[in-house]
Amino acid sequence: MMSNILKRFSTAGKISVFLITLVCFMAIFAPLLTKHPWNQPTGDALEPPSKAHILGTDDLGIDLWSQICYGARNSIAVGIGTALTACLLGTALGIIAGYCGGIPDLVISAVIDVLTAIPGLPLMIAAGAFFGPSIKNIILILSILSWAMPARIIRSKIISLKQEMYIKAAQGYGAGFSYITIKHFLPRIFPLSATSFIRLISKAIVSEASLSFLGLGDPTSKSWGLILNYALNFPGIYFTDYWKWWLVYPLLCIILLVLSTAVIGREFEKILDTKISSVV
């Protein structure tokens, strides 16, 4: 299945994939692709690229290269470790809000529409801030702040789904709610679960990124946003040409890292013909 739906990617959405690929191999393989630690610095503070620092140092000494390889590992696991657990609650909370109706509706809608209407940021920060840098805790906060939307689309899709005669003969019939959820309505709503999937690892790899830009990433595990953080807090970063290759290969990266989950969902959302849009 996931074969065909690639032979029918754009250009755009081919290079995306291979972008991923590109990242997740890197990140895999961190050790094999490194000659030096992402830790310890191997040379003068602050190198420009050469053939013993590819990519330069900071201003510990410390190859940037290796970094942003291992800081690949978090924005991965972050991006990945959320949207399956954000998607997963979403889905259940969006399955049992549509089916059920009545109270339990009721209380899972109303923390749907506190947690849309929030600001995302502020709340974040302030949960980053409690909970204590950790990639686990990052994973938490992200989880909790973004299963509503994939609940607010599955539950419309399940409303919309109970009301067809092939579940009400099911019902007839005795069917219980977890045949009916795994026999039914799973696959049906697989698609939309897929999209948002990969829209949340979109997400969750921005909000990383700046909940770690903001000094609020594990300061024991290297990422994109924590080297960001580092150097533009370097005094004298803009008035020098550190910023050539200290800010702007970590800045590529989630750039081209998140483009390319956008465009994969983008295309997914063609493909399966979701049509997200009309059910948010």
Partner chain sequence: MKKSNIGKMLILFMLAAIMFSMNGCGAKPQQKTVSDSTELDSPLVIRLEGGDWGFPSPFAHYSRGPGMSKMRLIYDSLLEKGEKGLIPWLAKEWTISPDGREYTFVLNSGVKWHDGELLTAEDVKFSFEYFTKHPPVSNSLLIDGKPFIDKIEVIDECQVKITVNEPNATLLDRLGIVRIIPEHIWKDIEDPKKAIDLVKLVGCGPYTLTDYNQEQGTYRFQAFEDYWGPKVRVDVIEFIPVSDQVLAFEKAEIDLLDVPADLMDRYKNNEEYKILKSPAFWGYRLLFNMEKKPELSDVNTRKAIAHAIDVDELIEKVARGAAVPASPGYLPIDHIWHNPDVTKYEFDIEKAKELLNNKSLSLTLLISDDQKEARIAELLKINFAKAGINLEVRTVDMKTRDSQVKEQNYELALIGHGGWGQDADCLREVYGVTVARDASPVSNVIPGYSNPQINELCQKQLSELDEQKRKSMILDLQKLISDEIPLLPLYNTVEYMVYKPEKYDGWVHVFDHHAVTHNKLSYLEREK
Given for the second form:
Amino acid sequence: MMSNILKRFSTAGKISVFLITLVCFMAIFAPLLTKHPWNQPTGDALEPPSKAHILGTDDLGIDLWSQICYGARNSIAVGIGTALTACLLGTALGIIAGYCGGIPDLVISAVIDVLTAIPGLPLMIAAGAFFGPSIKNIILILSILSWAMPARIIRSKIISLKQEMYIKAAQGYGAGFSYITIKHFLPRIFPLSATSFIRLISKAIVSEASLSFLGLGDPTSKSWGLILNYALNFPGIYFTDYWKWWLVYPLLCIILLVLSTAVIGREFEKILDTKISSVV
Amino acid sequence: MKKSNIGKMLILFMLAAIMFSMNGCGAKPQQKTVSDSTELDSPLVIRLEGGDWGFPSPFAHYSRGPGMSKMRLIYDSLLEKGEKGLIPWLAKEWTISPDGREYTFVLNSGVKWHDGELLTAEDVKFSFEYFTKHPPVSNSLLIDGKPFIDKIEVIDECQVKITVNEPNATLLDRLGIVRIIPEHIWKDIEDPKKAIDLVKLVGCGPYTLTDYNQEQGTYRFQAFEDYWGPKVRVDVIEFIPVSDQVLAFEKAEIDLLDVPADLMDRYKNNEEYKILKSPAFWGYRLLFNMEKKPELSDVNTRKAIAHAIDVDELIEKVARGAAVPASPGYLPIDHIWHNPDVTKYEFDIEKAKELLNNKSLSLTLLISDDQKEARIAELLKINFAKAGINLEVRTVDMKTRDSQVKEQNYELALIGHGGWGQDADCLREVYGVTVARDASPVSNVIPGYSNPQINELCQKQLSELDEQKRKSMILDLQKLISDEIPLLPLYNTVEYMVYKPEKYDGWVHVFDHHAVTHNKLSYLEREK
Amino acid sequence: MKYQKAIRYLLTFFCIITLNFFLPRIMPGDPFYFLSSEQGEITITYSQEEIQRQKAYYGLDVPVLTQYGRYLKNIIKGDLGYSIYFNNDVRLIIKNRIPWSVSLVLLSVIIGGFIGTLLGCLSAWYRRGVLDKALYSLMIILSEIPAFLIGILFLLFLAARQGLFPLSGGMKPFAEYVSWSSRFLDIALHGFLPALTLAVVQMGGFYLIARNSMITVMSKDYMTTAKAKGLSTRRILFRHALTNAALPIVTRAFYSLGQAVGGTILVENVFKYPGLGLLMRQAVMVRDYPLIQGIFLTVTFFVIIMNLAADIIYKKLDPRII
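Okay, that one was the form predicted on its own. Can I see the form predicted together with the partner chain too?
Everything in the complex follows now, all chains and molecules, and the chain you saw is the first one.
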């Protein structure tokens, strides 16, 4: 099924898939791709790109290419971790709310309402300060704040599925909730979940970068947003040449990664015919 | 069609209306003084980096940042901090009774408030009493959280006598810096925090505030033409918000630049500019919690840690060269009572291993999410690992870190703060306090540590009124501390200020503070 | 049905108010305790007695539930409290910041909406042409890049390196404007880059909606008639098609107003623009409870109102939806 989908991708989609594979490759094989450690100074401070340091070094003399490679791990971990948690949570709660109705539906819908009405960023700022900055906590916060989107979509899908004859028939034969969910619901809502999964990845990556940019990320892990934050806070960054490597490369990386996930998300939507972007 | 046009016009109109309403938000400029109308020269306007630090009344400025120094431009005190020590100010002379309990100040005569009224001894008495009832943001009238003034008497129209509970070496400083406020303005104000209109801002200092805008972070100070004291050289001081200091300085938007170390070369060896180095009164120190980590109560472990830190590398990489190594005896190199002969701990991994008996040690370091602290922690971790100390770094935001240090919830903690140039009594507050009575940065207790010798000397210097004797005690105390290192100062930062002497050349440092812009002497004429 | 919706909105709002109260309070840290400072800064720290006195002054010394009760009572009265750090009435502080943020959001939606819609119409007209395809990809790309990154790029290239725009702030300090137009220009110059940044991000959404609805409208019979009548392209496009496709665009505009808030907070921090976003970050950093609550409430209220407005307008304009 996946290869089938891939074939129907447009050129942009294919490029995006390639880019993402590249980033994953960077993340997984970071130790092989880099000759310098990501957390120890190996050169002079702020060396421009050269043979020894292909993307130059930062203010401590740490190789930027290594930081970017290892940073890819963070970005991907936050992206996938958040999307997975939020998607599972959202799907489960969406099914429960849609299928059971009544009080569970009321409660879940109310929480969804609150979460969608509150602007996410201020809440993230406050929650970030509360939980403290670490990758685990960031994933946790982002998941809590982003499950509402898939849950809402899936809830309404389930409500409409419930009206269909074959579900009613299955219910009539005495099929239980879990049987119907596994046999009938999951296959039908899979495209929806998959699409929101991809969209959540890109949202999570952006959110992590935003938090790091505001200085609320985890300063001991080198995520791309953090490299950016360090570079931007360096006094006189615009007046020296340092921005040419220290600022530009991480910036490019974030933009490319976010763009590729977004494009893939759209391709998925088109192919699986699930309109999510119009809902959110 | 018509309708949508009207709609568009409406939106545009609304937008325009909003934009125009913006100026109305801040405090309205209010011309209280007219200066330099007689002088032929155009007034000297100095522009400095601003930002919002609060309404500059003694009760309303913010507790962090340079709000206090702005307030002090408006309000004078009995004494002032000079280049070498305390100098006479509103009080032209003072006497201290031999038992150290009575302070008599003789006031200058003819001192005028900004509204034209004369300052009287009653105003001085009123100020001390009012501050006791309504503490200002910066309150020097408490020692370890307790008041020390017994009574204040007006002897005649220019003499005030203050009687204190017990003799104490720091009192002259504490009494001298109290701002004097006018009785006729404040006597009926019950909640001074909320008195934030410009009319209330009447002091007897060299400047009056003519404009303050909280959102924009701008202040405009104008010289007070009837100022009693030295001639005011700068006619107008404007504090404006700046996003990039260097750019603003190059565009001549500001007249003083705290230059980043990497850009020093731009201004070095250039006739047009002068570079002023600030004393190193801001620094980082490493705290040891010996209660939570008993290994740290062994002095050799602490020494091993000291040897495992490459301070020069920290200075080069984190401070970009703009810092000096801190003294293990705490008082930094620029402090007037710094002891250069304290025990020093050079970077030596082998020595560190030896002191640890090649045992390994595992520690957690608490830092805030500040970039520099994260950088320091990164570098510490690398060298500690070489010495067999495994360092785990725990990061929380600044506020959380502060309260965790207060609750003693850490093993090692890194904090950075200013005020290293203040009176040497800070040694007592850092090292000699056994109970957490006070929450000031230099006065949290060292958990699990108490040294009777240090404590005794700390107490003795406090009641020693002879300055020379006290100084030698302080020197001894530093030596003692450096042998014990109950906490480890890392480095003190230096700032380089660049300015064009052609425009203004009056910048000066006072003896205990790092910023030239914060003291009023920088703006006044000085006797040679 | 109508009541149910109203109750749900009220319930949501109540939850938010409550959350709003407890969230700042569960953050570790004390608004009165400063141990450390930023480099080169001096902080004044208080003794235990002084902290107690301050807490009593701000009503923070009583049990949390009592505080909560007072908070609810004050909100009903419209009182948002007194800021601990900024030492001013929270309402006043927020009131002074709102014009900046709101004009930024409004301006960005207007610019973004205008350009986006225009390009959407063009795309729809030249459907499947080269222009359409190029615009489509460009818009998708622009709409996906996070606003603050675009802001950084603008700041770096247009403001810092080229010096075309001021780097920060909302207006020139102490400028004495000769006329209202120079004043307007100054404010516009300062607001231009932040507004443009936000507008770029908004454009994509408008573009897609305009394009879609134009395509739908243009396939309708009356458009074919219009074309057959020989009306000019511009006339058909803007007079007939656009007026018919306006509904989703207007609705989108209101949703955008609500959605732009998150981006605005970040963009204001990039450009140090004196709006609510910049203030919010400062307030969180110093744990100024009343101010955090106040800003949060204002922002949420704004978003909810905008969403509600979008709902209502959609129903008003399109009676088919109940």
